[in-house]
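Only one chain comes next, encoded as structure tokens, the form predicted alone.
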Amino acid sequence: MTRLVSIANQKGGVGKTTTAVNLSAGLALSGRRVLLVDLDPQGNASTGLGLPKAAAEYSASTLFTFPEAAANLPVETHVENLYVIEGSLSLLDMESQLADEPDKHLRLRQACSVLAELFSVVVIDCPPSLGLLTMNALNASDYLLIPIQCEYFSMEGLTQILKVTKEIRAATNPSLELGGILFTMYQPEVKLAQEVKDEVMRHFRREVFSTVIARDVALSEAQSFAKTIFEYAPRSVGARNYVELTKEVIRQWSTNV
């Protein structure tokens, strides 16, 4: 069964794309055929894997305008078993272009039904907003991972995305499962980080991943070299964290068949 995974948080700078790239790579290295869909107009997931900026007609925007062409869009990366549908600035036009379409929140679901026949896992890196692109991703997915940084503004954003997820599950996508909340860029020696983590755990303990992604400069450096953390610094704390996250996600899937 193909897993369709959205990695989303309307707040930027929380490690969303870092998680999308390295979780996708971890799943690919485990032997699964993985597709990473870059829905962020900035295209950071794509460039972080060494791919040049895509032309609009070959980018993720095509999934919304011509979903039947989805099978022609994946591009092979240098990571074995990992493919990407690249992000581009043309995604910025989707909000206005689809505004009056009756199925505007379900376009990506049509494309993903095609992609599900080609890949065992499809990971969607959402933009930092709860706009049309993210709503499409949530309607197309069966699994949601929410990265958050341990700071106070994270609580407000987390509550909002969980509310939207509940509404989508009730209205248009009952298959959407909350895979979990992932603490990223965590610094246990920082008092504020520990306080925020404790607060999140108090409210959402069952939804929080056991794995925590520590703040590690190697994770940022890896992106600048267009490499995954497993290639750039395989013995780093960040690499160990993302190995553990990959294992935890796979364990969840094996117990929720």
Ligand SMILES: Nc1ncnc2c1ncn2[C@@H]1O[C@H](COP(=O)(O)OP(=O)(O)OP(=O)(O)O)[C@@H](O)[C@H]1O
Contents of the next structure:
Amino acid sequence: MTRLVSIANQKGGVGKTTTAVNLSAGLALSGRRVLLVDLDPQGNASTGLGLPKAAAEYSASTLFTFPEAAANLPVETHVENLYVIEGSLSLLDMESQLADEPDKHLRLRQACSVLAELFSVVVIDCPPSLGLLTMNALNASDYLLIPIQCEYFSMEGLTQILKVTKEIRAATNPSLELGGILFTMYQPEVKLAQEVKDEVMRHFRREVFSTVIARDVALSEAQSFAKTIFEYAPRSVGARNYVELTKEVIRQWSTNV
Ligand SMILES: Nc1ncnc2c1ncn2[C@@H]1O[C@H](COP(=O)(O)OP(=O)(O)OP(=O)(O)O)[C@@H](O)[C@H]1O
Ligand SMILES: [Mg+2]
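Let's compare: the form predicted alone is above, so bring in the form predicted together with the ligand.
Now the full complex is given, and it begins with the chain already shown.
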């Protein structure tokens, strides 16, 4: 069964793309055929893997305008078993272009039914908002991963996305499972980080991944060299953390079938 994974948080800069790229790479290294869908108009996941800017018609926006053409969009990356559908600025037009379409929140699900034939995992990197693109991702997925940074207002953001998830589950996508909340850029020596982590644990203990991603400059350096952390710094803390996360996700999938 193909797993369809959304990586989402409406808050910006919390580690969504870093997690999407390195979890996808970790899953690809484990031998699975993985597709990373870059739903962010910024296209960070695509550039982070060294892909040149795709022409609009070959980017993720086509998943919304011609979902039946989805099979033509994945491009190979330099990582074995890892493919990408690139993000581009044309994704910004989707909100207005699909405004009057009755199925505007379900286009990506239609596209994913085509992609599920070709890949064993589809990871969707969402933009920092709860607009049309993220709604489509949540409706197309069976597993949601929410990266959070331990800062002021993390809890408010988390509560909001969990509420939206519950509504989607009740209305249009009962298969959406909360895979987990992932602490990113964690610095145990920072008091605020500890306090926020404790508060999230008090409310959502069972939903939190045991893996924590530490703040590690190698993770942002890797992105700027268009490499995964496993290529750039395989012995770094960041690489170890993402290996652990990959294993934890695979374990969840094997126990939750
Ligand atoms: N664990 C980490 N340690 C150090 N730096 C990190 C870590 N995770 C992410 N970063 C850096 O923090 C910045 C934001 O990360 P990232 O782009 O993954 O967040 P995002 O949630 O996808 O952002 P956006 O909301 O803009 O899409 C990037 O410069 C990235 O390299
Ligand atoms: Mg991002």
